[in-house]
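Consider the single chain below, provided in structure tokens and representing the form predicted on its own.
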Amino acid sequence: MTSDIRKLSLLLLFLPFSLWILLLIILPHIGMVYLSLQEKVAPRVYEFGFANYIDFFMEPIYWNTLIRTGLMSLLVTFLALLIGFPVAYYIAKLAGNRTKGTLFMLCLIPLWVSDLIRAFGWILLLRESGIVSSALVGAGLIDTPIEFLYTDATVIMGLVYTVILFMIVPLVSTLDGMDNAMIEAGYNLGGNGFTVLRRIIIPYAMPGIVSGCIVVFMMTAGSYLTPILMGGKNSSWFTEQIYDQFISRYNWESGAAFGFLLLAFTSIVVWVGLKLSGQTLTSTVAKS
């Protein structure tokens, strides 16, 4: 009787999560794959085939845009790690309890507003008549206003700002569980700061690093608003190609194929990253 109650409780506990996975993740992706294999041969007449995938590989602008999106997403991930790691280390190992809470809240504040508002905030700062350009003109550093928007640099800056919290949180979670005695032992054995960082801190934090990199890379590659608003029409982000297929060209079959190719591409990059780092997805999620 007790065993049955436990099984029923466990079933009810996991039922909402199972439905969420089934209805919002598995079924839509099955639908995407099915739709992507629909080949239009006449008005409202479809056959199964790989024409949508063949069209993607036959058109260089499509796969060039996908590769460009992947490379820029890797750069954003690297910059987020470079900036986020010292912040996470300070919060986890150096800050007091009250300061730690304050710093976490400061990191969360940007998430209180939507991506759209945050992007327009950057636009107000960086446009030709914006605050930065006007301040430089006023200080006499430049003669005429400069347009800082619609470049790869502004897109990367905006994306790093958007996703960096998702790098900091898993790093803090991992580093917080690290015993300070390990660091002290490293110094007592004659190691300098760089040696302790390389031989003790980074290996211990590797599950958090990998977890943060996976989340940041996937979010960046799938981002749409920030590249469009800060990069303009020529941002050449792959999600823009997907949007065009679905909305502008009303070619849902190609849009589904493009979406599935983006998922496959990012999954391959994550798999390669796990192999290079010597981590597994299960252990990374469990430890971070």
Second form
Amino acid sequence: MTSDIRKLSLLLLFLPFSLWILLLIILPHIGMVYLSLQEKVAPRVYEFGFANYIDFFMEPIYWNTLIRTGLMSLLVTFLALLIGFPVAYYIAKLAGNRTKGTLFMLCLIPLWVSDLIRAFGWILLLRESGIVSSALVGAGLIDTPIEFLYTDATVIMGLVYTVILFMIVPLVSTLDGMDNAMIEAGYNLGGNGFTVLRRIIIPYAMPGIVSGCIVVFMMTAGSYLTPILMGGKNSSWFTEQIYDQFISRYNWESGAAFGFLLLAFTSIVVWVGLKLSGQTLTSTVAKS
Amino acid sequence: MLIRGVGNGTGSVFFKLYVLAFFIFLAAPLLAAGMFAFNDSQFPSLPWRGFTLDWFFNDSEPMLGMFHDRRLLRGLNVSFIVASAVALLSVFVGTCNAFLFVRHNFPAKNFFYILMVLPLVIPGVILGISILALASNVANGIEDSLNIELEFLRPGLLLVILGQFSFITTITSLVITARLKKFDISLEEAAFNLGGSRWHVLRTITLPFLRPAMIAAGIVAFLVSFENFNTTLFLVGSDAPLTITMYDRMVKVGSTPVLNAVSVFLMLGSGVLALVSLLIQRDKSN
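Same protein, different form: I have the form predicted on its own, so give me the form predicted in complex with the partner chain.
Below is the entire complex, every chain and molecule, led by the chain shown above.
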């Protein structure tokens, strides 16, 4: 009797889960791969084949953009970790109890402001007639206004800005759980700041670091707004290529192939990252 | 090196300056996006021409305020409908998932758990195009074979809601699962011993315990939906949510300070909601 009820409730709970995963995740991805394997042979006539993928590899602009997007995303991830780690360490370990709560909240609130508004803010700051340029002219440091937008450096800065809080928040929660005595013990045993950081703090924070890096890398590689708005026509971001194929050229088959390639590429990077760091998806992302 | 001992190490001053600089970096573009909403000028740029609230309330061109701008208001309305639907759906499925993974054991549970987390690490653009591709394929197939046009499978509100729901459900599931794990099962057993029925116990003991997490998850879902761009971009039909409307105007018309006014409005709105959700979540630790 009770076991029947348990079975029934298991089935009832499994139903929404499986509908969600099957209808909105698995089938659409199968649909995307299927679409990407359609070759256009004549108007409204399609054959099964790899033409869309062959096109991708034959056209250097396409795969160069993917590699460029991947490398820049790795750089952004690394910079976000480098810049964010000290901030997370300060919030979790050095700040007093009240400051800690306030600082953490200050970190959470910008998370809820849309990428669009944040990129918009940077445009107002950095464009030729923008605040930074005007301030520099006003201060007499430069003679003519400078255009800061539309360079790779600006795009990288903008992307770091957009994603860094997704690095800091898991780092703070991981470091928060660390016993201060472990750090003190490290010093008592004669370690200097660098040894303590390398041998105690970083290994302890590893799940948070990996979780932050995965989320940040995926978000960067899949981002659309920041590269377009801050990088302009020359940003050459891969999501832009996908958008171009889908919306501008109405070439869905090729767009689907691009989408699958981006997914495969980012998944491989994340998989390698997990293997190298000895972590798993459930021990990192699912925890935060 | 950066990391000195815990407490008042010599690194403290350096550290404080660094953290201060970081928070200035964090606030700068938000302040820039906010301040021009109050500038009495037709362009969101310096010089400062005096304080005005026209970009919110003025009812005529050329300084048409956001509360009189029909297209912006329609976008706001669409975003509101989408976000409410996504929040309700994703909290419901998230709660089911929490019970499924915390209370039940079944074959390949770990595999299914990974499936549940997966949508969070799929780029939003790809979720958008894959759902678009499947829906169109189904719609085309039905149209060709049965000659019935299924309008709801074409880009539009339903697809936008489903697209956002597909990954926001992972977020709500994780938040609610974390809370359910902390539940002391002996409370339920006690209630059963006192003669409570399954449904009664769920309604009076377990769900009230979960309520703060469900509300917080709902707020998070609402906010994430409201600001989503990547997934929505590919699924949007004639009813565009606010982020898409703003983007169109930014790219095609060029920005005017009315966009700054909308930015201020959104920052205030999401700030308030984020605070509410933090306060609710704080209660749960007590």
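As the structure is a prediction and not an experimental result, all values here were calculated from the model. Positions refer to the first chain, counted from 1. Superpose the two forms; the largest set of C-alphas matching within 1.5 Å is the rigid core.
The Cα position of A264 differs by less than 2 Å between these two forms after fitting on the rigid core. Note on conformational change between these two forms: two rigid parts, with the smaller rotated by 7° relative to the larger (from C-alpha fits). Its Cα shifted by 5.0 Å between these two forms, L13 is reported here after superposition on the rigid core.
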